Amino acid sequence: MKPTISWSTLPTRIDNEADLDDLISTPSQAVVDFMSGLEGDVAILGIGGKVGNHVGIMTRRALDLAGKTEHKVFGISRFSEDAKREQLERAGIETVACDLLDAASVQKLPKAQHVLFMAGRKFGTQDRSDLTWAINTLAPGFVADRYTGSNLVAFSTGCVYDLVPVNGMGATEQFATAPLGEYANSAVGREQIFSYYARRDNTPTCLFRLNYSIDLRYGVIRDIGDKVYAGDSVNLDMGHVNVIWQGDVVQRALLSLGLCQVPAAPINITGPETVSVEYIARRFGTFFSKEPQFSGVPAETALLSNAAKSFTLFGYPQVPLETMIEWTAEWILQGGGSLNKPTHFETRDGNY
């Protein structure tokens, strides 16, 4: 059976999907020492989204590794990806196609547990929304009334917070929320409808407030680079960020599971530093032999979130910043393929 990850085992370079998706779903000996202990099966709703596979192959490698071979992963989406699927079938989850806006099938999903709620829906809201809307409140209403009493970690984000001044410490999670846009409210809708069951129901809960993951295919990174390699230029008017490599998210959202409670507790979900999208840029034009072009000028405020409570939990994550951006400048220059979905981070109003 493969090892778990560790600083020792890191590569150098990263070549191809299929040693990306293995790296980033690899669990860290703490997980695997955290799944030991745990009792029941495992529900992941969402399972079809960006990071919604490498959180079920996780689980299921963390639990075999940790002998919980009787205990099952239910993977559960609308599964519009056969390809997907399968990779998930594969790898030994039992996965389930369910529309989470129909009340009568989510009644039916299988119990678990434990639960992963990591559906939501952010880009289109300004055409549509009264779907963003639906996605996130309507669908964890349902989800939190089928699961009662389970623990819950529910995907959340940093942008349930303001603007922060970036010579600050951050919105860490005793922040009051004040969300900018339709998203963003219907985000921190989301998490109120999960408080509210957690209370109704005493079903112990966990708001993971996240921002950003970075994975070599898509985040806020890959965006960078991809200006500077196609020499566009940078924005800046949203001159800093947080990111967190994907399999420090994917480990982190499995050890929440331990910090379920009641009430709904938030826990803050992303990197150490308050990163210079000039300095990325620049490190990428090295990198390429390019100089930046930007455009905007750095505010005094950005969308930032303090993960001190995280890091005190959990550690510091295993991959540094300098390696995220080395991999993504060697997967750009290979070829590497991307989701091509921008997280469009620049945005300051909240309008997505």
Ligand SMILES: NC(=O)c1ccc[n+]([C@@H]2O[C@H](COP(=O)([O-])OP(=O)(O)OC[C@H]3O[C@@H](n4cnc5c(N)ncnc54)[C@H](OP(=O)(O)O)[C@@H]3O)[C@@H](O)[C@H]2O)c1
The other form holds:
Amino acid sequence: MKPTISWSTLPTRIDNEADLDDLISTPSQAVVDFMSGLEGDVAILGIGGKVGNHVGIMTRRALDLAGKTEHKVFGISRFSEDAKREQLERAGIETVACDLLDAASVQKLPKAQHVLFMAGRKFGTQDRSDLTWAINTLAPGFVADRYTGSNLVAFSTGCVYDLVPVNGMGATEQFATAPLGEYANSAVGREQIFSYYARRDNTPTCLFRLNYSIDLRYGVIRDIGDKVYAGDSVNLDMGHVNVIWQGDVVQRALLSLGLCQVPAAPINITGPETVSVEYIARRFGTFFSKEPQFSGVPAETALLSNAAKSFTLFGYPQVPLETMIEWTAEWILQGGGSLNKPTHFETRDGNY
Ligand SMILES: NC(=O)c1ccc[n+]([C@@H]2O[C@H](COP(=O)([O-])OP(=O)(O)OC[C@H]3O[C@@H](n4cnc5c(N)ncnc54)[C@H](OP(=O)(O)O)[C@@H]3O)[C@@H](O)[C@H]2O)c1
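Starting from the form predicted alone, produce the coordinates for the form predicted together with the ligand.
Now the complete complex, all chains and molecules, led by this one.
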């Protein structure tokens, strides 16, 4: 595998999970150059989730390529999955098991000049909304209190905005937050808690408003591909989405360490297209030689972010939409693994 990734070095297909993880975790030259100017250790909290291990591994690889081998990368999570912890340790990340709802344990976490906060809870909110609020607002308070003065990138979500017209401009960072449902409200709470501590303690903070990261094992594109492959109908009520390749997400998360400021400021992170769900389904239909089935009618509004600011700062994502669809189609055809964690992107009332 190549040490760094660029658009011109993308593979035509991905054969297995090791190659997939390697691809997503490969830094771009821009990330290596950025990391060469970084001083101090990096802590990634909530590293045990769908995106965290890639953030951890790319951080380690970029620091090593930048000659910053003495800087440590700490991976912090409860580690509900042992395999994730072992993968991270093998990659040179120092893992620390910690429940971020335990304030005393959080205070004992290793010092770090740079922090990426990725812990969160979305699914299961209807059954235990109290737990969602605790993880999304209480844990950020404990973490911000521990890491005063560090550069802090706090993962957030495009769900903090209301639905917007599909023929409009998408929600920019200037749009007021107007969340739908308990999860999105708690995500606004997470941002507000980080913003409060940023001002209180002069902690430079970036609110990383992501929507729909694409890995071949989960994500909106995989959800649609699975439906078309199985002959199930694709619901078109949420007729348009924004998506971005997970490797591009991880690169942007690391580059966002350079955007941390007081007061905390948001950045929208997604792809450049307003993508039609019907279009994605029809592309899969071509690959699978199946006529896609549909239900519902595309609404005039959808959850859509305008990520123009991120393109100005970081350039366009490296992996184009068509490539994501093609890789996913090949992956499904070869029986490639799934996390079995549907995004429920069709949901329009915020109850995921
Ligand atoms: N993936 C996306 O497309 C997407 C889109 C929009 C926003 N986001 C945001 O980006 C962040 C990362 O995304 P993700 O998909 O990786 O999320 P995820 O799969 O839900 O991972 C979050 C991880 O946080 C850890 N965690 C939860 N509660 C914890 C606690 N009390 N103490 C310590 N760790 C805890 C869990 O790992 P352990 O079980 O190991 O503790 C969990 O797997 C999330 O906060 C989400 O809001 C993601």
